[in-house]
Each structure stands twice: as structure tokens, then as C-alpha cells.
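Take a look at this single chain in C-alpha cells; it is the form predicted alone.
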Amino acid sequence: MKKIKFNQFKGGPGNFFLVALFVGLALMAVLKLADFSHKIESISYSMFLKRLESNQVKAVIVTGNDVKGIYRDGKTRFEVTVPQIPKIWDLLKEHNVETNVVSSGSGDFGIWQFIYLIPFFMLLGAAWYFFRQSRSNGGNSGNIFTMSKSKAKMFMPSQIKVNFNSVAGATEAKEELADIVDFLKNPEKYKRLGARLPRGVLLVGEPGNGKTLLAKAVAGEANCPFFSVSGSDFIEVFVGVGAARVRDLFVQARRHSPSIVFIDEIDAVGKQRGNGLGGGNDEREQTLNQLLTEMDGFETADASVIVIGATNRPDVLDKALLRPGRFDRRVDVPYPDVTSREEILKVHAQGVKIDTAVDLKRVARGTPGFTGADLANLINEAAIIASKTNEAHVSVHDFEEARDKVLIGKELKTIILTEREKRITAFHEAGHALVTLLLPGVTDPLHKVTIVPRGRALGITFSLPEREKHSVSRDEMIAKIMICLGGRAAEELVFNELATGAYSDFSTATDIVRRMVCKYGMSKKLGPLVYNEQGENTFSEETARMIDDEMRAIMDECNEQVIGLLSLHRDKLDTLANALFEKETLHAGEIYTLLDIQSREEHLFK
């Protein structure tokens, strides 16, 4: 099937106006030249002598035997051929005639002709420039006459190489979208029972989770044309342009039906109406109104067009856009779980030379909260690190380094700690690690501890989750708070002083406590109530004071338990901190052996 480019340069009123303007100005230049030539009077040699002697000649230009001049009235020009030039020099001088002599072939008429032709050539160049710009930009950018054309990029089925097999993870989302594919492939299968084709599907998820990839996969599976456009492409400074672009987009989509229109970042054009006054807000609302009309205004029996929108802000979308009949389905595209992360890693690992010792399942386990884009970046960073050192394969160490770099930042080799700062940091991280080890039932297994500075952190303690968690108990949240407080508690216990390195730990602990009290009903005094602290508070000052008191009580209780736990195991704290001070980085296996604690690794993957 021949690829159709509907946004190429086309004739129209705008181009006709440009050509008419060009022809008109060129005609004016020609008429001006004609007018100039009509004012030149050809006279005889005797008439020239007579008028010269009567003092009527103001100035002349002599070119060989040809003389051109102007009378003293300043309006009439003349030309004459003189048989013997030397005889008239005295007459010209006697009557104070301004005289110029030029070489043959460079008369003043040629100069004036060139001057009058300059606008002609300028117009010709301008017309050529606008024509080339319109052709190079597809006729919809850089040309005011085609501004109302849609900026959507059209992909024919032969160009789309993506299908559901290309999308790792997102199992539930693919199942939802499989229905849309079946509708597009076999519409009669559903129409026979009275089912209608869904008008729109809204993909909701955080950036990087594969919304655009899923939309392309639907087009690839359905084997139909795919129009891709961003929500911001509709909005323009000129009022009415956005609505015109929406109309043009749907005209093209219906012409190639069955087809799919994908609008990325639809919240740019689909925000709730009535939140602003005038200006760009009016243009956006007109564009949204046109989109609403197009989605609910065409007959599905005549044109099968599915609109797929993608956003990470469904809360700001207009209610009219979300009602049945427009976006009939909402498909959530969540963060990938550990199984999906492993599948995504395998997809992006294709073509990368990875050491056989690398366990992608373990890598997936150590990347909770990573999106598909993050995982692709992780493998790329690991390959870059291995390439810098000319390694034959990407090793486990390269993946460790890449993950640390992505999560925390690059290793800061320029920061040189004093011996005291390094020792304080060692005890701080040892405190985090030891609390993790001493609460085995409610914490994730320890993975690595390091006091090598990265990003804004002077040291890091890593834990890897045993499994994907979909809910967290109160005991697990208390354990997380205690781990956060373990660093400061160790410093205070050993050095009897307070330092600034625990700020991020306190920030994390405070956030956990606040959620326990205000969202999860884990407070004894406040009970199972949700207190929203975003925007206007819905509770009294007394309730706010109770929230503060409950948060402080939980934090103080956790802090006392941590200090007691570390005091009881002070020998293990000293051993771990001293080893960390010497080696700077310790992995879980080394720590288990060092402290004579049973390893939790044997329970993993069961």
C-alpha cells in the first residue's frame, strides 16, 4: 500500500494569495520601467544645439557619440546622437551644463533598470523560500497558510513493527487492550449482538511505564493506520487553530479507517474547563470542545476510529472527556512487579554481551520502583561502565555500579573525609545495617553497606526485598522507622554527639510516621480515620495537636527501642563499624560471617 502523506504542500487560498501578490508587484516594477522609458525624448542634433544655446539644458551624460541629458525643469529627459563631440565641449562649458563622461555600454538607463529590478528578484527569492519551507516542513509548520493542518504523524501498518510480544510485563493492560484489537479486526463479531465499538481508551500510569509502547502495540496487532500526536501540538497562540487541527486530524483518521489516534499527554489539552480567564485558556477550551465533539460525533458504522489517550494526571481531566461514549475504558499501566521487571530486563539485554554470572532475577529483585525506562537505562549504564574499562562482558559489578549511580549518584572520588568523619560515617551505616539484621522477620534482607560517598550521601545501606509487597504491616513500618533512626542512635551511643548526616533518615522516618497516623489508621488515640493535610485541613486545632503528639510518641518509642537494641549488641556494632572503616564496602555474605549471624539468602526465591 502506498504511503499517504496528507500534510504535504498543497495549493489553496493562501498559496493563491502569495502568487497573486508576487505577480502584482512584478507587474508594478515592469510598469515603472515602461513609464521611465516613455519620459525620454529623442531630439535632433540641431534641436539639441538650439536648446543648449537657449540655456535649457541642465546636465548631460556623454557615452561615445550618444548624449543623454535632462532639462532645467527637472522633469523631461532627452537623448541625441552628436556627430562630432569635441565641437560641443565649449558650448557645454559656456552654458554651465553639468557634464559626465562614461564608457560605452554603461548608460544610466541600465543602472536604473537594475535598481527597478531589485524588488522583482527579492520577491522571486521570497516566493522560492516560502515554497521550500512549506515542502520541507510538510506543509504544517513554518507556513502561516497551513497552520490549521494537524501535526499528527501517520504510520501505516507496514511501518509498525511493534506488537504485544514486544511489550514485556503489563499483562493486565495487554489483556484489556486485546479486546480493542479484536474489535478492530472483527467488528461484525460484536455488532451481531448489538455491541458497539469503544470510542476511546485512556492509558493511565507514571512516565516510563510503557503507555506509548502499548498504544503502538495495539496498532501493530490490529494492522491498521496509527496517528500519533502530543496534546501540546494542538495548542497555538492563534485562537481557533487548535480546533482546526483536531478537525483535520479526525478527517484524516476517518479517511483511513479503521485507524487509531494516539494523543500523548492528553492532559495538556483535556484539563477541566472554567479554571482560567481569557487568552490561551479560551483557545485550549475551544480545542477541548472540538475534541469532545469529534469523539462523540462520528458514526462507528461508517468509520472505525479508536482514540487512545495517555496521561499521568487523570485527576485534572475534564469530566466530559471521561464519560462513557468518549473514553469508555481506563487502563492502568502500573509500575512493573518483580516478574515483569525480569522480563523487561531480558528484552533490553538482547544484543548486550552480559556475563553468564549475572542473574537478571536478582537484578530485578534489587530494583523495586523502577519503570521500564529505568530498567532500560540501567542496562545501558552497565554496558557503558563495562566499555570504559574494556571488559569483554558486562559483569555483576557493572550492574551494581550502574544501579548505585541511577539510585543515588556517581561515586564522588574528589571528596576526602578526615579519619574522624570516616569513622562517624562507618558507625552511622553500621547502625542502619545492624538494626536490619536484628529484626529479621519484618525487614528486607541486607545486601550491601558502603561508606563511599555518592551523590549527597556519605554512605549507603542497601536491602533487597524477598518478594513483591502489595501491603505493609504496622510492624514492618515500625521496623523501617527503627532502621532510619539506627544511624543517629549509633553516633550518639559511641561519640555522644549529634551530627547533620541523619537529615534524610529523619525525613523518611517522619513521612512514614505521618502516613501511619493520618492515612492508615495505625494510631491508638486517633483510630481508623483519614486526615487529609493537602490543601485545607478538615480537622480542628485540637486534632492537629493530637496528630503531632501521636507522631512524636511513635518516634520516641522507636528511638528508645533502637538505642536499647544497639546498646545490647554493642560488640557487634563495633566489629561491623571497624571492618567497614577498613574495607569501605561490605556485602551481606561478609557481614553474616563477620558477625556470626545466619544468612537469609538461603530463603530467597522460595
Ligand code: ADP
Second form
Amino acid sequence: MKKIKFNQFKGGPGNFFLVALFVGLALMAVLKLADFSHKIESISYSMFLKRLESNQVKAVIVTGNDVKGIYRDGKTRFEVTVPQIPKIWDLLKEHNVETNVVSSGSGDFGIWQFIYLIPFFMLLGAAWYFFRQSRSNGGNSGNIFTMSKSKAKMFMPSQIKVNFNSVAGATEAKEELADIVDFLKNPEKYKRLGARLPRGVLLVGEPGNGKTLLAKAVAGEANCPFFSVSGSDFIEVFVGVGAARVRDLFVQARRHSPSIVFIDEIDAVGKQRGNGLGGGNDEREQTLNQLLTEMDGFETADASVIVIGATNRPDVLDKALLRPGRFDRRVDVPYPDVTSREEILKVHAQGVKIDTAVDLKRVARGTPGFTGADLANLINEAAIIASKTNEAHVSVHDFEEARDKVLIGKELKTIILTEREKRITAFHEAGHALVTLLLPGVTDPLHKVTIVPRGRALGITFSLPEREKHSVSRDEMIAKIMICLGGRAAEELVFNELATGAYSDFSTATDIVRRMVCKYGMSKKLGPLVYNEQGENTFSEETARMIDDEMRAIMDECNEQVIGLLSLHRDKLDTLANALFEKETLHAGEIYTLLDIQSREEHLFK
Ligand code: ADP
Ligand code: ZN
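In place of the form predicted alone, output the structure of the form predicted together with adenosine-5'-diphosphate.
Now the full complex is given, and it begins with the chain already shown.
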């Protein structure tokens, strides 16, 4: 696909002079700006204290009794004479003001003059950089003229060759994005009824699972232009450039609306504001503010622009980004399960000559933890290996070799389970799930169980609370402990050996037991006394031993019950674990059918 850059500057042999000329002009402009923005305001001591108290001061330089500083807006500087410097030390610290002390002997000439010179050095560096770059690229690269232009790649509908059919698996994500497609196709339909229009969608998932592909497929389905940019493209050394690029991007997007703006790695701009000192964040904060402004502006502007952001770190994003009217929809793009992996392999096997002996279902089974990108890579590697040896078709053996090759690259980052580990994990998760099912009434209903590894977790059993709970009964707490213990108990029952994978289960269980005994008065021996661990009512050694004994007693009792329960229903455990091993992810409905249990949700609605 062709990359279109806005406002391209084509340079010829006379390039150097042009660059030099513009650098000169820019230099003068910057000097003027510097003069303007570095205006120093003289303020009184009481004014200074007030501003300090109200958190407006960002950094100061102290020389003798003179204090010079800059406000948090990053623009205005001030100077003030402070009668007794030691008196303000604590205040500076308390309000997180970056403080530098310069000995009065050296005067303030050095520091300030140096600060004034920084733009010069930067411009010189930039000029040198652009000159070199424009020479090495024949003058076609980004340069000083396109600095504030967005670096986004723009794809017109005719250039977009993907749609939802190109994205294998990812059923839930596609379903959730179907709304957006419909909106982009008929914005009028929604506007007419006064519906609040979707604006931002956050795709969350590890790299390679198809976030970019999905976003582009939305554009393909809706037949609208697609602007693609990475969050890191906005971050530059020059303050204000990122914000200008965001503005430019949205001007373009509105001009072509309805359209989609895709921002990959949105965490690069969208990290929480206001953490960390120093000027390093000014650029990013300005860029983020501009993005927020643009998104808020859609309401008034009549344009239909959908912003799709992608990240694998939703936790670090600034809360302002997630507010209604911004990225208020979140779509998870998880690792593919075995069925999805097979489908992804099929998509990428199109056009590749593959031996009939190769069973893609088997390949899918042998690649847990692979992302969509890994699978595409796998097919490609296999084809390359086959080509090298002049084979007519890509063989089973080529696939095995390719798999090892891709695995070596992956092993550093994610867990790859061996066949045996996968089987153990299947029993572990089946244990959690089955205990949940066997204790109806005191547990939250099962939602789904998966053994597709995610990051460092081998598998997860999800439950969905039926209602908001304000108090928890003793039985419910016991049930929670039993669910935690169910994983290891199943492993023990079947494999008769102990692994380390249950650590976090145990620490959760221990936590609950401790709360029962020390906080909620749920033990007979100790009664309704609250024992704080570091609290006021420090307790005797004897009490400590009693707490220990009580906790152990509850835990042992739970463990015995769980083992009994699972042994009694060993057939169900086997059925569930084997199905999990085969399919990797099971939804509650499938489990009910499999184990022939009546669904609790059905009960609820009867
Ligand atoms: P992300 O943006 O999440 O890092 P990408 O969309 O860039 O992932 O995926 C990289 C490549 O992996 C895609 O171009 C595609 O070839 C392949 N891929 C990933 N997921 C899928 C999928 N669900 N179906 C088909 N191909 C996929
Ligand atoms: Zn577990």
C-alpha cells in the first residue's frame, strides 16, 4: 500500500542552501519567541508564597537570596527576593518544586545564559540532521517544512484490502466493532435520532494479536479512509510539535469524514499526566491535551471521525482518556485459542503451496501462546525453509523446523507450555471451575475457563458476580477458599505430584482465612475480636499461636473437603480437563452441556 505524506518537500541539488536559509529564518523566529516567552516577571515575596502554596511553581533556581523560577504552565518565568531562604525549603519540598541551588559566587550568568543558548544548539543540531537526512534520501524525507505535519499514513478506501473476513477468530471483538462500522456507514441514521455517537474505541491486547488489522478491517468494512499513526510519532524534542501534529491529523481526518484515525501504542502519548518532575513531560502533556481537545470537538464539528487506539497497557493511561465521549469503549483482543489459531493459519496459508499431509489443526494444537503475527510468521518461515531446499510443497517437517525457529524468538517473552504442562494446567483450571460449579448458591456463576497463556498466567477461571455484594457470609468465604484450593487439589489427585503454579491461589486463600479469623470473628476459639497485624491491640504470643492454629484448622478442613469433592466427581473433572485441553477456552454454556448440569443463569430467569 502506498504511503502518502502530506505536503511533501522535494529537494534538488540546491537543497543545502535552502536548508541553510530556512534554518537562519527559523533561528531568528525562535530567538524572537524565546525573547517573548522568557519574559521574567518580578513578584513580591508574599505573592511568591501564595503561588507556591497553590502549587503553581514548577522549578526554581536559588542564588543567594535571589530565586528565579518557572510556573507549571511552562511559559512564564518569575524572579523574587526571599529574605530567609531556609524558611522556604520545606515549602518547596512539600509542593514538589524542582530546586537547584547555584552558589552566589558564580552569579546566575552561567545557568540562564546557558538556557538561552539551548535553542541555538538544538537548531544547529537539527539543521545538521535534516541536511544529512535530506541528502541521504535524495531530499524526500521529512524535514523542517513538514515538522508540524502529521506523520500519519493515509489509506483511501480503494487502497484498503482487508475486511472482517481477513481477521480470523476474534469473534467477540468483531461483534463489538460491528456497531462502529454501522455508524460509519450511516452516520445520518444515528444523528437523526439524537443518539450519542461513538467516538473512541480502545483495542487492548498484546502485540501481534491483530489490533492494527482489526482497526483497518473496520475501515475496509465501512469503506472509509483510514489514518494510521503511532503514539510515539507524536513525541519529539520540540515542545508543541506533537500537538501541532495531532491538530493536523484531525484536520485531515475531518476533511475526509466519515473516517477512522488509528493511534497505535496510544500509551506513548496517553500516559498519566503529572507524574515525574522536570520539563521532559511538557511535550507529551501538550500532545495529550490536544488529542483530548480534538476528541471533545467532534460534538460541535459535524464530522464523523472515529478514533481507534491500541495498547497493551491500559492501566497506565490517563483517566481523562477513558471518560465518556472519549475512549469509552474497550474491546479486548486476546491471544487466539486453538480454533482461532487454525483459522488464522488457514488465512495465511492461502496462496502457499502446502503438502496435503500437513494438518493445520495439528499445527494449531502445537502452537499455544502464539499470536496471529507469530502464526503468519510461522507459515512464512516454513515456506522459506521449503524454498531453500527446492521442495515442491511445504512439508510437515518444514513446519516443525519453522515452529522451533519462531519459538526460540518467543521463548524469551512468553510462556510456552509443553504438552505435559498444558495437561496439568487443564486439570488445574478444571479443578477451580468444578469446585465453583459444585458449590452453587455460595459461589459466583462461572463465566469461562481458559488455558491460553496470557503473559505470566498459565490459565484463568472467570466468574461473574450476580449482584453487587455488600456483605459476605462465612459459607461464601469458605467457598472462595475451596475454589482457590481446587486447582492444586486436582493436580494432586491426577498427577500425584506438586508443582509451583498454585502460589497465587494459596496466597489468596490465606488472605481470606486471615480475614475470617482476625477481622470478622468467624472462628469459634477466638471469637469476635479484631486482631490487627500492626495495630494498637498487639497480642500475646499465645494469641498469635491461636490465630495460627485457627487459620490452619480452617485451611485443612477446606482442603479435605475439596479433595473429597473432586474425588467424588472425578469423572466430571476428567471430562472437563480433557475438553479444556482440546479447546483451550470453554464458556459456561459449553461446560453446562458437557457436564450435563443445569445452568444457574436459567434458574435465575425462570
Ligand atoms: P497488533 O496491532 O495487535 O500488534 P497486527 O494487527 O499488527 O497486531 O498483527 C500483525 C499481523 O499478524 C497481521 O498483519 C496479520 O498478518 C497477523 N494477524 C494477527 N492477528 C490475525 C488474525 N486474527 N487473523 C489473521 N491474521 C492475523
Ligand atoms: Zn489456580
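What you see is a predicted model, and the numbers here were worked out from it, not measured in a lab. Residue numbers count along the first chain shown, from 1. In this text, the rigid core denotes the largest set of C-alpha atoms whose superposition between the two forms falls within 1.5 Å.
Colleague: Classify Pro187 as shifted (yes) or not shifted (no) between these two forms, where shifted means its C-alpha moves by 2 Å or more with the rigid core superposed.
Modeller: For Pro187, whose C-alpha is compared between these two forms after core superposition, the shift is 2 Å or more.
Colleague: Any chance the CA of Ala320 moves 2 angstroms or more between these two forms, core superposed?
Modeller: For Ala320, whose C-alpha is compared between these two forms after core superposition, the shift is less than 2 Å.
Colleague: Using the core for the fit, does the CA position of Ile424 change by 2 Å or more between these two forms?
Modeller: Where the cores coincide, Ile424 still shows a C-alpha shift between these two forms that is 2 Å or more.
Colleague: By how many angstrom is the Cα of Tyr520 displaced between these two forms when the rigid core is overlaid?
Modeller: Tyr520 C-alpha displacement between these two forms, core-aligned: 21.6 Å.
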